[in-house]
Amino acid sequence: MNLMRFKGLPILKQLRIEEQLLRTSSENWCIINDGTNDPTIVMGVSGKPAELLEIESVLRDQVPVIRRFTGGGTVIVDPGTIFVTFICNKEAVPDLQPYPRPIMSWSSSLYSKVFEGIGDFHLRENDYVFGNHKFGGNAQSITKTKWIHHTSFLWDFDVWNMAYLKLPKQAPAYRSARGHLDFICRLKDYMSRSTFIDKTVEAARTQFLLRSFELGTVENCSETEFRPSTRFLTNEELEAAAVAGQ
């Protein structure tokens, strides 16, 4: 497995790298990005802005909105978010069925090594939680030959940024209609940033032989023409969504 580590890589660039590797690479990848520079809202491929965002506030404050290539929910990311991604060929993990629930369970067992003896870690529905407080959100995409599982970990978060997100209509049952600040928690209250990243790499090493890779190597190695679907939504698209949602 190839390992790429970044610090502060813009989330749009990270997602486009991941999409390119999923579509064009025949190898397995782990990507760790320690924060992204600017607060950015990231929506799943089928997310509807009018249902998920406080669009008036988003437009007023010029918060960028990205529609990514994977499913899953909506999150606002910033320098306090740590991203971890696994992109694997379907045969990479022995006996793992390439479907959403088995992949989610596999990831939970891997992170159980990271959080062993720390908090009450477990997988609840599609979230990583300590007790009943979420600190990690997951999204996936599965193709004919590969799958991707990527996670946004809330090492820290800005309380004010949560106001840009509406309460989703479809929420996990364990959320129990709690507001954002009653539902989530900070990973930094349980583990240092560097310890989390180091332990994640150690956990990955228990299942894969890791080789460090540089971004330039990836950008130069693909001979397949690739056009990413991950992109920023325009102000016009957000304004139109707001009107349609009224």
Second form
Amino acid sequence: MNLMRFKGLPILKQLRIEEQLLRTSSENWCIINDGTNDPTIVMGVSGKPAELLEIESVLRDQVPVIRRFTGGGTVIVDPGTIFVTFICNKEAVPDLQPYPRPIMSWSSSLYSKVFEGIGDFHLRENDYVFGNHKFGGNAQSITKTKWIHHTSFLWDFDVWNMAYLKLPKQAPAYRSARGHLDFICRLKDYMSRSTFIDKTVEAARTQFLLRSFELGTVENCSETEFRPSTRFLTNEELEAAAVAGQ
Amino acid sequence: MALTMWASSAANALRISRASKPHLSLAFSFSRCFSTVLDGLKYATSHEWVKHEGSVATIGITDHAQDHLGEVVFVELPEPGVSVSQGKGFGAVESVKATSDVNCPISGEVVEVNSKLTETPGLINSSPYEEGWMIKVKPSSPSELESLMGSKEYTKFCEEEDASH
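Now show the form predicted together with the partner chain, given that the preceding structure was the form predicted on its own.
Full assembly next; the chain just shown is listed first.
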């Protein structure tokens, strides 16, 4: 498995690299991005802006909004977010069926090693939680031959940024209609950034032979004309969504 | 995982009764894991089905696939007129925070898409072989159907796939 580590890589660039690797690379990848410099809203492939975002505030404050290529919900990411991604061939994990629930079961067992003895960690209705507080959101995409599982971990967050997100209509039962600040928690209350990243790499090493890769190597090796679907939504699209209630 | 599989198989067993409704003219056979597999259709190893009638082939995903994917909340389909190729993706479904590619079992031209899936994507779960159909294709190489599995072969394929994980 190739390991790429970044610090502060723009989230759009990270997601486009991931999408390209999923669609064009035959190798296995682990990508870790320690924070992203600019606060950005990231929606899943089917997200409806009017349902998920306070569009007026988003437009007023010019917060960038990305539609990513994987499923799942909406997050707002910033320098306090740590991203960990696994891109695997279907044979990479022995006896793993390439469907959403088995993949998430595998990833939660990997992270159980990271958080062993810390904070009552578990996978709860597809979220990573300490107790009943979410600190990591997951999303996946599954192709004929590969799958990707990526997570945004809330090592820290800005409470003001959460105000850009509405309470989602489809929420896990354990959320119990709690507002953002009562529902989520900070990983920094349990572990330092470097400890979390080091332990994640160590956990991945128990299953894969890791080798470090530089981004430049990836870009130079790419000979395909792949066009990623992950993109920013324009102001016009957000305004139209607000008007149409979508 | 075994407990989860058993629970989903038991849930699937309940759906077998719906497949017995009079309007469904095709016979069905049971797999050991209780997913419904219909006779008269052809199946791909990536768990899509094809019903070839005259110059049109209807395509969707199987009961086995929808059960493993979970509740479908969004479906991405091509536009009519688009060309599709055997084994290549033509769309995607979203379930349990995951998008999963849907691959075309045969090559041809899309002539119709199931617009009901926009508002009611769950039809893929509740009626994978009927109301949950995804696209209709005018086949360009009907002989490709011969490379697909029949119901008995597909049933065995699913059993072996589940047993090996």
